[in-house]
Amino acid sequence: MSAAAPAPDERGGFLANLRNYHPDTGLLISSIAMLVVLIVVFSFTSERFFSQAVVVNILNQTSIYIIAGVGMTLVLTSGGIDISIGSVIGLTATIMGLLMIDHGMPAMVAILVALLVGALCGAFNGFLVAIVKVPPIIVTLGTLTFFRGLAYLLGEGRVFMRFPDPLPWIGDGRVLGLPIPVYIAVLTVIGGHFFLTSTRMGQRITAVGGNEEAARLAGIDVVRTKFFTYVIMGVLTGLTTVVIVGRQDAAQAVFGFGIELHVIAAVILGGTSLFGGRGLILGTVLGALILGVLNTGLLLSGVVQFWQLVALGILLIAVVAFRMAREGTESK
């Protein structure tokens, strides 16, 4: 005979039962609720908000944050952080411009080089964090400047334009009415979710972020796990660069400036812990959509960009403070 299903918790209701079924469900529900509230609010402030063009634009704009956000979710889950990704984008974009515009390298080969450059940048960060054991915030703060400096030196202030196909199609093409970057983001999310939840390496990343010493005592190679996580972050940053260069049909050293703020914000808004041990790939998607709806809704409502940054900062602080207070209450 099969075991009887556990009786529902009548006191907690439906949402409490969902949280009991999966500990991260409550975080996902709160992110969904936040997204719904923003959609409802902006539907009243702008009659164009629900137009097809606006919805597609939100999906297109958030795709780059989702792609990079999958990598950032893994890094934060492992207990680290990477604030150098904007500079990696600038460096990778510059190298793509030099190879494709100046030397005529085919687009598909240049795309593979972009992924390799991202992986090398991630490996450099991972080496310093995992092997040299420099704190992640210090390492990536230093490489933020280092990689950007290399980009300026290599690019010499140039703007590379008119990239050959299929790069512009990757960044701006459409299939069934949806931009290609949206499909790339969906595939990245599916792969990232499977990797984090259903593979040994993904489980090791979570274990290392939750308690590094306990993970080491359990036989997990902490150094290898951390190093590999930053390499993945680098590869996905390289992929993000390909999308950005294809969308702009241009490349320069300044590309990616400030993107790390939006990516980290999306990941945190989605429920991934700043302190490691909990990562939600699906939550990162919701976080990116929250940012996309917020920015687009404020823009359509006539709010200037500076106030958009203020709103983003306030939202991020409020969400983190609320979740920390809630975790503190539940731990008592």
The other form holds:
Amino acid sequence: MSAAAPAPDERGGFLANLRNYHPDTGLLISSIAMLVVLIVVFSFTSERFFSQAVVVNILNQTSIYIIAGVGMTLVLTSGGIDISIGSVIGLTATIMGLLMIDHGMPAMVAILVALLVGALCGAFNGFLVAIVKVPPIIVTLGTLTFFRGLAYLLGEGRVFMRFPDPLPWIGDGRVLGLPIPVYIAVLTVIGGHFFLTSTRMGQRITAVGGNEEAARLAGIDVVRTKFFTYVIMGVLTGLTTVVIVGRQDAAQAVFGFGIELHVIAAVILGGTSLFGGRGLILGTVLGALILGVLNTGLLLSGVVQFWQLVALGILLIAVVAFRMAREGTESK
Amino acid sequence: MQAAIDRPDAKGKNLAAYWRQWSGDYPNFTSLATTALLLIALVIIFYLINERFLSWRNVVIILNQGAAYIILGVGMTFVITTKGIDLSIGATVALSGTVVGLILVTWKMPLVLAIPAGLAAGAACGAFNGYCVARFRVPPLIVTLGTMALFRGLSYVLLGHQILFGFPDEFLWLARGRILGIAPSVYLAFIIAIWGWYFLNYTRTGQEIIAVGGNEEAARLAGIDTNRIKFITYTIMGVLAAVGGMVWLARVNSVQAAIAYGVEFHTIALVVLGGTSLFGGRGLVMGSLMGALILAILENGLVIVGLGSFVQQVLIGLIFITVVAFRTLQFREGQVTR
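Complement to the form predicted alone: the form predicted in complex with its partner chain:
Up next: the whole complex, starting with the chain shown before.
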């Protein structure tokens, strides 16, 4: 407001915040509506849909996509994309297996190493995107092959099984009737939401994704911001791996194959813009839940499993087409 | 003494000068030349490690492996030139292949029916992508991410987990027959590459594709129907995916719903290796042809050298990242000097 306001990202002001929030609220409401419609439909097609076991199961399955989805939301908000996360999961899982099964390391060490490996993979992507300035889709296309190859190379086609105790508990333990991964997901979401909306770094990510040149002129270190976004994505991918390995009580180089499709779909369904500058962590939660409800609902309604892919594809395109049409009319 | 020192220097200067002159005269020279150099370097390296690499038998195998990549690469070059991307081509290969497989193997119907049906399936997939991209303005990445799941899902719905094999001989001829010692699919691939090069550079539609990718708004203002161009581009991609799929099917003599999983990544990689700009407006079909050969040579050569498929994946990923990083730096340098 004052004449000397050099960094618009630091002082939003209540009005500016409200204006920023307004379009997002609409998106969140539409996501909630979609989720409710799906739940109502499936409650008619399947009697068991509302049983506690089914609800817990949906939450449990969805938690993986939510944890990775928080990272993906940040990446998309910065104007990037990361399709290498499936391979990072394969690599991290293999390394966890090697450490814990072959070398008998304690779970705490393996988990820390998993987060570190994820961070390193993310830093590699971030280096190429932010510093060498290769388009993110191309970078992560390359690392998709590269990390998966490393995973196979280290794992030698083996399946690591029977992990020592704390790890299966992380993947499948219950506290107050809810699985541990759900708590991890909730904490990640709260942290991610706070980070994106209320910290300086989070606002920088949004600014860089919205208009990179403007962000640079406003004094934001674009290179650093982008680099850190990918590192965070990597760390959260490492965390996702810990949950997956814990739940399966196994680790294998093929883990995470194709997961990027589901994670990106969840984030986009949740209202985060593919063009950058608009990230909705809470929307991502809704998007992941929509996918989870869709999968489980179709399965319980007796639909052949393969139709889930068809439904996912149609839903994704339809939602984005609808959204683009609405944004088109609004801007006119 | 001085002349002896001067000469190699002058020679080097000449070569560099030529390089610079050609780069100035032909904007695509640098990209095509570096791709060609990479191709030649790989051939020499593999030949030095193992002489069998350049045996006629192995060259035929490499070309046969590369045929499908070339055909897919031509289509992807068009798509990327419009500043688009198509992640669904692996799924398109699967869906059109499923149609062909069902007609030929399950229903034992003639080839005359199967090939048009397969091409129609591919065209329908491409047209659906094109329609969503052009009409609804959904970003290509999202559309094809969705149709990647959609087409693959439909293939699974049609086939389940069964594997169809035992195609009729007339169909297998495509990859297993020999004309002058080379498979018909290789001729087909090269014909498509030459057509693609001609189409993109010397026809009105091709030029309009380049214009749309270079600056869509300017193209629209210049009277180009950008929606029509995008629709056509994705439809061509779909048809070529079906053609590439048939070549693939004939080579492996089987089809299943999971076929060609991830081939989109290889195809995008080879197009980018070939020098086509991801920022749109510049498509090098001949570069993609060389990119496809590089990929086929790497896959074949690394096996011949005795490295497993795991090392292969790591190396292909690394080479790809390095080349693209190098290209990007080059591109930025070019922009700064201008």
